[in-house]
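Encoded as structure tokens, the following chain is the form predicted alone, with no partner shown.
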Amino acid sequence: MVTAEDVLSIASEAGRIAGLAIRPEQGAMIESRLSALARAEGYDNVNALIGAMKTRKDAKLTGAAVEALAGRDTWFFRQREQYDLILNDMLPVLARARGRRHPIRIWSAGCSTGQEAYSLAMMLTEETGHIGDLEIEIVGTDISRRAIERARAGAYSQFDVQRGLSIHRLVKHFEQSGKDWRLKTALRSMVRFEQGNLLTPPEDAGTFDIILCRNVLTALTPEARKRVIANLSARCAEDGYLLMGEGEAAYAAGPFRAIRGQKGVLTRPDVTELAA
């Protein structure tokens, strides 16, 4: 079992690197999320892994541990009503504003293993009647290298595809690969995945018209939340939208305002139009 001292040690590193808020009573969570890494690195248990992190001062090992702790649960078409809002309201408004001269850019920030970004891609391929020849770019980023590798592979277990996917979508967009289901090449090519830390996003990422950062900030410290919101604001177009998890909208007050009647959907204070 992870000791109280080890919890404090790993919590300090997780907060410094990723802004994660780890509480003293979360030893069991640390044990669960670091077990696989401990085995992969050749340690007998998580205590030995954390001990090595403290004595070796190995930045790569510490980073891998923090990435594992930052992992979050996700599934296809989570908060389904927000996908409908993107398709039926946001994209038409943005298309009118852009005049189809520029692609509409969507960022899945904290994308984990990719289900959110691929859900967007599936929806867009199915709804060409709504969007016509509108060019849309989808980018997914996550702090975890392993999560990004899984997202790029586009392969999911039976358990994964049963969460949020209809049989129709499974058959239409996936091919069976051994025990897993893998997204077809054409759909995988619609999304670009990159490793990235929301505390320090790359300056050359450009701006995005729609940003999804859902169920990410709840795991962060208050100071880290402020930094992430500031960085999201810097990357969000002036007439863009920010979509968050339920109960997270209060974190973004100031740079953004909540859209009345839409849970977790925000825009700039001076943007008034939404309905197409």
The other form holds:
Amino acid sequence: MVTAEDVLSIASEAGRIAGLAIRPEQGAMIESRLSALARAEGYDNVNALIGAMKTRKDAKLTGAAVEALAGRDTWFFRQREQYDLILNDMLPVLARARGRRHPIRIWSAGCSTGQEAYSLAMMLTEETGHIGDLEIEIVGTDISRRAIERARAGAYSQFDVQRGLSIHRLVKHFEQSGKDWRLKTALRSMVRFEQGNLLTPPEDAGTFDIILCRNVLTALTPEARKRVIANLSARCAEDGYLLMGEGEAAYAAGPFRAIRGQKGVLTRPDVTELAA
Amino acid sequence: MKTCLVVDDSRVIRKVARRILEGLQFDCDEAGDGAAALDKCRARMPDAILLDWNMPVMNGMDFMAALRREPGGDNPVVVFCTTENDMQKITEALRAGADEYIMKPFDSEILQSKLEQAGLL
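Which structure goes with the form predicted in complex with its partner chain, now that we have seen the form predicted alone?
Full complex below, order starting with the chain above.
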């Protein structure tokens, strides 16, 4: 059992490092999410791990714990209607604007174990009618090193591949690998994954045409949400789009404007239309 | 209300699946093997069939082949739900006319997701 004092201490670190909003009553969640890390690091239980975090003041161990707490549930083609919108509306508009000179860049921000980025890759390999031979770059980032390692491996459990994924897509894009299902090399090579903290200002000047940051901000403190939105805004093209989870669009008001009739889909305030 | 026939030789699996399906507003019926399922389909063709592979009397593959030869037998959406979980079996079922495929064990989330993939929700 995680004590109230430990919850406060962990919540403080999680807020400082990742902007996570952890409430005092979330001790059970902390215990559940840290148990795998405790085992992996050789501790008898979560309390032993927390004790080590306090006595050793080991930034790496604390960072790993925060990464584990930041983990979120995701699945293939979550919020399916937004994928349709990307394919049928956003990409044709962007293709007209960009011509063939520049690749269209898509960022899965807070990509967790990679299902969102790979769903985009699957969709793009299946559908060429709308987008022709456009060059499209897909990048996934997440604060968790373990999540990024899993995303790069592209191997998913039987449970994972049955959430949001049709059996036809499983057959087309995956190979069986022991108990897991692994995405074929060609599809994995379409996506680049990097570890990254959304609270940190972007280092390079590159911008993205479509940013998906879905069901990430709900777990953050109000201050952290503002910082993340500022960083996303800095990385979003002037005519780019931001896709968020249900109920999250209000967090991005200011640098972005919600598109009427499309839940969680935003663009820049001076971009007036979406229809292809 | 859509109708679904749950075909499985395990009474427990039929009960679990039925409970989930009824929660998703399906009108459900059950059969313990392929032959009994075929009789039910001849009496009333369902919109969907949740189908086990390995069953006594008539297995899932033989049932599906017989079903597709029946008048109106092309209409039901067939979702296999089986412990057969290797790629070869999956492709065999799809080539034989299955619409979706669930690898057991399953839960409500997987069943709902697969019904959505099959266009039933």
